[in-house]
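In the form predicted on its own, a lone chain appears below as structure tokens.
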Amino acid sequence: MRALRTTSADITPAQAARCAAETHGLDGEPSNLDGERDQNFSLLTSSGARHVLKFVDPADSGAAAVQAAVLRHIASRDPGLPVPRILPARSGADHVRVSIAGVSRELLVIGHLAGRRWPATGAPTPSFADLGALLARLDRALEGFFDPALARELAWDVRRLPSLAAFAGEIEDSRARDAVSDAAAAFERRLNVLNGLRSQAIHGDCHAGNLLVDDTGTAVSGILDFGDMIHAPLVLEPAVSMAEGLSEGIARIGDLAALIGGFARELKLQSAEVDCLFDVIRARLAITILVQAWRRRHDPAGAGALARAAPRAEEALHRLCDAGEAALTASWHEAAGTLPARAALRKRRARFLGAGAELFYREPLQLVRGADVWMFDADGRRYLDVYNNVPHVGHAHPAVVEAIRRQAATLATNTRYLHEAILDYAEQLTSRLPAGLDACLFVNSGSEANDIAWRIAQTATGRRGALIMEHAYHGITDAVTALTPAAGGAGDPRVETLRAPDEAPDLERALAALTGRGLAPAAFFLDSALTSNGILDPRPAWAAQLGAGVRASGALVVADEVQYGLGRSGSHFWGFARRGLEPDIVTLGKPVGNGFPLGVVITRRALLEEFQARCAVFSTFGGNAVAAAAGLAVLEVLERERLMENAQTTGAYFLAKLRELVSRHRAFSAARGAGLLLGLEVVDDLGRPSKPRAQRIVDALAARHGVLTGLDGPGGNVLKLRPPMTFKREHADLAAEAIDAVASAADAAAEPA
């Protein structure tokens, strides 16, 4: 790999003045100038010109035509631009072929530039926003040119820095082998995305020994070194000339944001490379350790020129980790202008919402287009969806979609006038529920569900007590909020709690406690995924003995099945029915319509009709034909394409991935569950629940890989991994190979004691 060993200076200034002369007619007296591989030196010659004698390595074969070529395009492109301009040799070729002590090399003359190197801390330098202008501008010049020798394999192209990570146990530091390797890990998840960026010639290397200064200090006059040009995508000459702004101590990372600005002056960058740059920065610096950690057993005399720079790019590493990739790459797409739209967005939402309204992530994602299990958002990034059960069938299923547009084209009106697909879809409902479970009343939501549930059996029971399970979820209602803890509702007096799970025991308590307040139950709801517990999976003896222990009590069991139902389980159609438990009334909500507003309320006819002729209820869009339509179609898609089989088979192939991911990663504690509703408890390197490290877990799926889950679990520590039904083992592998990812960088992260 070419510039991982230097290249010893083995030319002679008496040896480069009669070259000079011979080729180029040119007199003087060289003197050496700094270079890794190429030799070069600066020649003064008597009518006061100064040129650079620039001998290519050997090793590089057709470097010093690049070079020349480039130089020929820069100058045709942009005559302006502070870069070097080619000497002709006598015979007028730009690059002549010399023989020194019986070694053939490439001879290439160029002019002089004025200025000085990059000025050390402290003093006067140039706006770090002009030079990203600077670069901006050469490689808008660079644009269309090409030569296959720019493909070659450069140590210093962070592309390489995979294979080159393999010296990462040459590095003497711990901290510092730990920070690489953790680099090249993520470097190399993000190169796919990288290679996908648009590319073309860079310079590649614009560092500060790269770059020239006026007299004053403050204004780049010059551009030097083409040698390490490669074909590359853009983005890596902003974020090469970052990193090494940083592991030459003349930039803060503070200053990074200026010279990312600069560059989008001029040039403007897409969304997608800012998001590569923080990775392609900490590439640079890993590249610059692993390197001086390989010559300095290989290459003693390479070494020397790294010895400042390593510690330096040590020290960068750190403190980039520590500013964190979040809060840097906001504020460069701050800078570069890449996100306006979003960060105008979120304004207009606080400003029509309320700040309050809740937005997943700790970058939000503007998503607008779902396919079966992928969600894209407005920069066309694709993300794997392990989290919404809202598309039960997948996103936009084309079958879903065709029956809303078709009935919506034709009517859509309320339940008050009849209409054949509302009896159809109630008919086909309470056709896979027991005997009994035979009338429908219609809603919106599964808070609505819930909360007309709650009301059926306080009529039918004349009570107005409740059981629920410890941090359960019900909904949003007034009414339904009194039976969900997990969203602020705890302390209504008519609610006792159950532990989950527990045995008939604790029923005996919680009735008791309830009698105590003068109150007598007239329900118990379940969410039988037991989703707020922690997505528990409890054997059906536990459920089928809490529920014969409610029903002697005189009250009723409401299954909510808005998380488990429509075959969910892999096991059972119904949550309940894996549970073993035999409800009075079953509520659904958000999946039946596949994300079409839906809710149903399913019980026996004489409860219904008895809490009819009690209480007026109507919703106007509750069961419409359109919501039918969507009920319908669901119900046809899942029979169809088997999906609840697919429940089984792929949640136990994946349940298998997360329980194998447990017993290798600590920062996971246990897996469970069953079909395609798992969790995936997080804990802290004592072993105790951590909602922070699950939420950083959360954040990297979805910033780094595309992969987006949930929290859930009395602690919020709780992956929630809930995807649609058309979820494959293949969708099951992208998404433990995410997680198995995100937790190596969780494990080697310290947990507060």
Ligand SMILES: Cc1ncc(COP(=O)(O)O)c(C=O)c1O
Second form
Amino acid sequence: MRALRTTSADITPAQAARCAAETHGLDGEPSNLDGERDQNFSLLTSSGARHVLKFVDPADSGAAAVQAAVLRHIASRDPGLPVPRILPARSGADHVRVSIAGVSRELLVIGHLAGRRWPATGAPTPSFADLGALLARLDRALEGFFDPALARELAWDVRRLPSLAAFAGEIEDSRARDAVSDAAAAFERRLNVLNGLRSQAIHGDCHAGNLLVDDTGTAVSGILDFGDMIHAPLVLEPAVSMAEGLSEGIARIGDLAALIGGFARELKLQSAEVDCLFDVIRARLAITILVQAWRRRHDPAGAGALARAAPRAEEALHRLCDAGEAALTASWHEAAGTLPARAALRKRRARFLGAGAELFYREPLQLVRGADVWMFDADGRRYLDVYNNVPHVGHAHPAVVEAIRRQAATLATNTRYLHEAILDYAEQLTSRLPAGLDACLFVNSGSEANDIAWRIAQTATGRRGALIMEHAYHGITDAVTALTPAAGGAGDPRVETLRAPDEAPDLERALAALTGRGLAPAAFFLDSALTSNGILDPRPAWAAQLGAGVRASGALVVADEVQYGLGRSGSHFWGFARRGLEPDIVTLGKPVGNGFPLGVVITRRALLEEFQARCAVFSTFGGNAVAAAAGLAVLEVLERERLMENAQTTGAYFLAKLRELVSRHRAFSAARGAGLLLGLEVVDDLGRPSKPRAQRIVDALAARHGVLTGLDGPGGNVLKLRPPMTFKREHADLAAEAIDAVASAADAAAEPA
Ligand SMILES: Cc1ncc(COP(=O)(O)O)c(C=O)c1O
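Now that we've seen the form predicted on its own, could you pull up the form predicted together with the named molecule?
To see the whole picture, the full complex is given below, headed by that same chain.
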């Protein structure tokens, strides 16, 4: 392959002088110039003119003709571009054939361009935006130039990476070797797309060593060396220049956007071209490392030429990967003005919702439609929803949609007027609860429900202390945040946390700690699903014992059913019943409105009335007629479609499948849960909880298999599988197959952390 091996400089200045005199009538003493394959001399004639004699690599037959034709083409298309001009031979030809020591060579004489080398770091340099713009101008001038010789195979052409990758074994440093192999694999996956992009003649090697700058150092005054020109995808031009800037140590990763922006200013880039940049830049850096590794063994003199570039290329490759493809590509799209619709949406979102607004998945989804257990993105791709419990009876269930539509079309008002729907709903709810839990207060979210429950408990007991589980999540209001160590609420002096189930009960310690601070507990809050504890499913004895102890302490028991209510466990309609807990207050949220905002507090009538007597509680939207219609419809569908039963049978089937996966994959250590709330614990190769691996699995499930899951648990390493209650065996099969495939890849990518 051409250019892998350098060509030795075998022409002497005297031989060069003789040729120049014979063919071009030039006198003067030539001096050697750099050149990896062509051998170049600078010649100052007695008349004061300076020329460059280019003896083209004999292996590159016909190259002189191509270079001459290119330079003429550029000069005619954009005469202002600082490229060398050709000095014709005495015969009038642009290039001539000479014989030196019996070897036939092609000679091309070009005008010397004024300027000096790219300035050292610290000194003023041309801006990367201007450099990008100049490259684009050059490519505009090159457009339409065609010569079959440009289809040649050059080692430096990134498209040769897949064959060069065979030399990866010659790279000594294992991290660099892995990075190069990753780059080669990613590039190979990209190659089809790359080959489909617009192509033309490009310079292909516009790095600082091939550029001259003016006296100020800030403007490019010369573009040299058209010996590596190829016919290739246009995007290779800026990509190669960017990669070379990194390995020459003149550019930082942050400069790449400026170069792309400058390029796009002169020649509009296509979105698909920008998408390829990351892989192409990585590929060029990988090639520098590979060529150096190969030459170290087979061409030591040539390796010397890369002695500084190769380590820098290695470092740049690692830095590029650390910065991440998604973030860099987004910044390049922004610079090029090619932000794809989804990226533009993300940018707009960050602007209006704040950069900290959480998004799921490495490649966030733009979901536009849901139906049953499926969601669809803006491109029409279908995703199996194994995560969302809010659409309890399935996305956009027709019965719920119709109930909401009908009521919204009739009347949407609040609970300060007499209205039957909210009473029907309260009746339906309380009829499903243990006797005594007979009065409801309606709000709009789980957080509000817990906030009110907390106030009721404090009013009823006259106490201010609270007991919660460690890592608990109960919501986002100021009061409830104090009960939510899982989201920044740790450390409130009124709150004591209890250890997760199946460890020795530590209620006594918690009560003593509260007493020590002059407090007594008003309430014990329990998410009956124990979701943020890692989706634990302890024996009923655990909660029953705890509940009895809490009650004995005089505190109220609040069952937070936001996750587990309405039959999700499959075995019980209420999570607290599965736990063996007897609550004083029950709070509901998420699933009850199937997506329509609705939260409920249910307690004993005496407790509610005592609270109402002390505080005027009214929520404008809480319990509005439309919410009531939604809530009623959900209960009806649950029963009609026997969804609790489905949760039990499908859940058991799914759990068995997950347990089978645990037995086969070292990425998993346990599967647990009940009904349609299951957890799959992800570990590293040493069996330790691994959030990064879990995150990669979740991302891959979404991106590659269209299977939506999430993460939870104290270590953030438990796959949360919590689909709509209409999830069936065939869906469990699809999800398990996808998890199996992703886990096989995770197992193969061994990682100790
Ligand atoms: C157990 C539990 N309680 C309360 C909440 C808060 O509900 P909302 O987000 O509707 O305020 C959540 C939400 O995730 C929850 O999981």
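Worth saying up front: this structure is predicted, and the values here are computed from it rather than measured. Positions refer to the first chain, counted from 1. Rigid core (definition): largest C-alpha set, two forms, superposition within 1.5 Å.
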{"property": "Residue 409: Cα shift of 2 Å or greater between these two forms (core-aligned)", "result": "no"}
{"property": "Rigid core fit then residue 693 CA moved by 2 Å or more between these two forms", "result": "no"}
{"property": "Residue 54: Cα shift of 2 Å or greater between these two forms (core-aligned)", "result": "yes"}
